[in-house]
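Coming up is one lone chain in structure tokens, specifically the form predicted on its own.
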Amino acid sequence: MSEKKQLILNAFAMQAPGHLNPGVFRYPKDQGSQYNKLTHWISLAQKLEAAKFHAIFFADVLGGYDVYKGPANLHPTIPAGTQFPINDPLYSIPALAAATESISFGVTASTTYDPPYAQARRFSTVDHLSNGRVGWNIVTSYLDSAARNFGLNTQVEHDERYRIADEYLNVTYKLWEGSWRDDAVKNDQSGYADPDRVRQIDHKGKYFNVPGPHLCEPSAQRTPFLLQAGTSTAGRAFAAKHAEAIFLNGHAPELVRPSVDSIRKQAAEIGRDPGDIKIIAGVLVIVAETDEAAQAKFEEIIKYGDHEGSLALFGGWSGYDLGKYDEDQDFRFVEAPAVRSMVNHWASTVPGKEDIKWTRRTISEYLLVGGNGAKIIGSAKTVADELERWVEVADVDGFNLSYASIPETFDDIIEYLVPELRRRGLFWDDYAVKGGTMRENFYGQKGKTRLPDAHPGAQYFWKAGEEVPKYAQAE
């Protein structure tokens, strides 16, 4: 048998009283209400690097799910706390940097609504700040509750989303790569900077004219580590163009695998290395010394999960109001074919719920814990042995672990289920670059600090003693 992969685990989270576990917050042991707390980021994270996590990935919204019993409706959401308020995870990464050493720290940004030369700045800075330890989680938004709060009457049709954020992409890899030479900054008596080596991007395109330069000198990793969660076609294809780590979800490994083979073929077929990009799985884990133990807490947390925050849930995910149907109504057979053919799925492939009735109950009690996405629930051998099943039968590279309860779910995963990855050769002992940067643990190499050379942002790499980028000379 071939060496057995080495696992990239994440904790995913959100800056907000409920992630995927809706009205959970009144939970005695969570503490999701500490949100908007510094120093309870900064507790996770400190745990989560003294048991050598790869990244804390941050999940965001830009507006409230309002579908549910709608429209434009609330209710349903704010009491549940279902990812309503939210702060933006970006500026608490300073913080929490400055409070460890290697952890890195994926953020969640949007290409519809904010400008790439104010986004490559945010991102410079905090790379900055961060030293090389940020990660850009690229999402084109799908509220239309957001598209309404930016000036819009609906959201940017789905595909044309990913066309803005293609030429977006480009623009800020013009600004982070080719902007700055790379011996542009001298810093000694005769000046900061040498101004024949920094340049305006001077870019001209559909959606963006972006003349430059770049207010930022180029940072640890220059571009930061390049996240994606697309699952459509077109999504597929632009993270096989441009991410580095694809988030993936699924109900059972052999449903995830023909995305794995078709987003490394793609990356393949315009060029790129398939090993460049990293395949992680979310799901939820709830670990316990035995099964029934494990069992026993997720059936404790869930009895405070709330049932309307979860339908708020599915109504933002789909845009679907199943407020307007009957409380025995299954779904199954609902005359909406999105619904019908997304809860058909769930009952073919969520384990013990094919023969039930999927009715609104039915769907809250699914999504109140965990959201849409695999739930692993046992001892830490039951939860491994599962772990190992998804890496050789969907050839994933690691898990976005999600939480029932923050920090008890990560606590359980530290004290049961990392010690037997460990045994079973399967996590590391230790980050492979100390105080490196997330792409240097990310890939495991000490030294790559910068996108892979067949990375499409590579070409725009403006390098030492050349006149111009070679994008430019090309021009």
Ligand SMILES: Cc1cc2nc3c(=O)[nH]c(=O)nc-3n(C[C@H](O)[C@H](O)[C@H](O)COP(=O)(O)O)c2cc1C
The other form holds:
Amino acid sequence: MSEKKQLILNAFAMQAPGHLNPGVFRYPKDQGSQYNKLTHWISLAQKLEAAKFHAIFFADVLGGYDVYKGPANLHPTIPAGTQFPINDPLYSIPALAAATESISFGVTASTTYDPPYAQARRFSTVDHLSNGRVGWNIVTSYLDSAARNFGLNTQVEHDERYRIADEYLNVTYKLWEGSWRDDAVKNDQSGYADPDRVRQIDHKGKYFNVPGPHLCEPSAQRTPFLLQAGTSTAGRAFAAKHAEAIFLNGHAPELVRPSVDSIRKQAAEIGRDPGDIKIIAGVLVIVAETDEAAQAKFEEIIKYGDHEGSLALFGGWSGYDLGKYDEDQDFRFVEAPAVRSMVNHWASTVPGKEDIKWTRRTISEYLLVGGNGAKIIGSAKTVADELERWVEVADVDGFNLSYASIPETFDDIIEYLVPELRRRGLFWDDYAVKGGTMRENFYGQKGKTRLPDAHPGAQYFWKAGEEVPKYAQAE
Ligand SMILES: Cc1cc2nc3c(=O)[nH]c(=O)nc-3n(C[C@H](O)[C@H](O)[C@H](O)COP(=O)(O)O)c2cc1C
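Starting from the form predicted on its own shown above, please give the structure in the form predicted in complex with the named molecule.
Below: every chain and molecule of the assembly, starting with the one above.
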């Protein structure tokens, strides 16, 4: 039993009335509308920590979902509370860290809109204040509405966003790892820090010029634990190079396996240890005492789902406005190739939906809760069997659990599923490193607080005794 892979469990959330559950804030048990109260998030963090969840992972977007019935129309989005309004998650992290000891916090931030110098400072600050319990979900962003609000007419082209992100990461590695020598801070009668051990990074690149030095002294992790979720070729190459945990969505483990293999292979090819990359599948779990009770709960919750909000989510994710089509258009045969291929993929992979017409209604219903990830509904046994199958078939390391109703979905998981996973030897009884950093607990290894040596960011380390960091000697 003890040889089984120990699962990583994260709660997937967003600081908005609804995340992947448009309209469900109206369901009497849902507390989505409390998203702007610290007490709401502190209570969730504490109960997840008591159950030994690895992290709460906060998704974030920088614009409204305004494509559906657009252009630039937020009318379907606003009543549904669909990822709008939305607060910046980073501000709450020090408060959540103060109320907990070991759970970590993944925070989404964009490389397309926030400059690296400021971003590096924000994450260092929170890494200090949380004793190293913050992770960065690196996104390149996908909403035109964000681009317009950051002064662009439209989005930077997709693959170009990843090229920018790659240089961006190099800038932040230099700031986090190569600007303050490990022994720079003295805090004694001779001074706070040794000025010869704090250096400018003098980064001059295609997209960024950042002289430095980094404004913050080294925090526990230096570089926050790095998470990413690219699915395109460019996105996956970026993830294989930089990410320490990668999020993947998919309806079935058989379909996810090739992506998992490809990421591990790409990582190995650039000299990384594939074991240093944790692969986390996004799933919605609705669990109750029996299969029937879980199904009934699911049916009850989706009654409150907002179909217009659901189509607004689709519009933002895909860039396609389904409002332009007739109610009974079957999107398996629509002329827009990207929509056709996405819908045909769903039609062939979503269980039980092989032979139905994929109309606007089918799509909105499908996306009402849990987004485009797998939905696993049933008793603890049913759900645990399916999660085990995911681990075996897809070789994933854990799960990012979204919610249909907050905090109810997590309460049920803690009550029914977590004990079952423990019984099967699949989930730890306690944190590997109590009070440890995010990196230590994700890798399950005390002392593994800094980037692993084979990670590309490690070349920027400035170790005690070195006059300048190694990378700078080579420049
Ligand atoms: C589980 C998961 C969580 C994600 N969270 C966010 C997020 O919070 N904000 C965001 O802008 N994009 C988010 N994304 C989108 C990804 O960053 C990425 O844009 C998407 O998977 C498409 O991949 P590509 O950019 O390589 O085409 C998420 C994706 C997945 C699968």
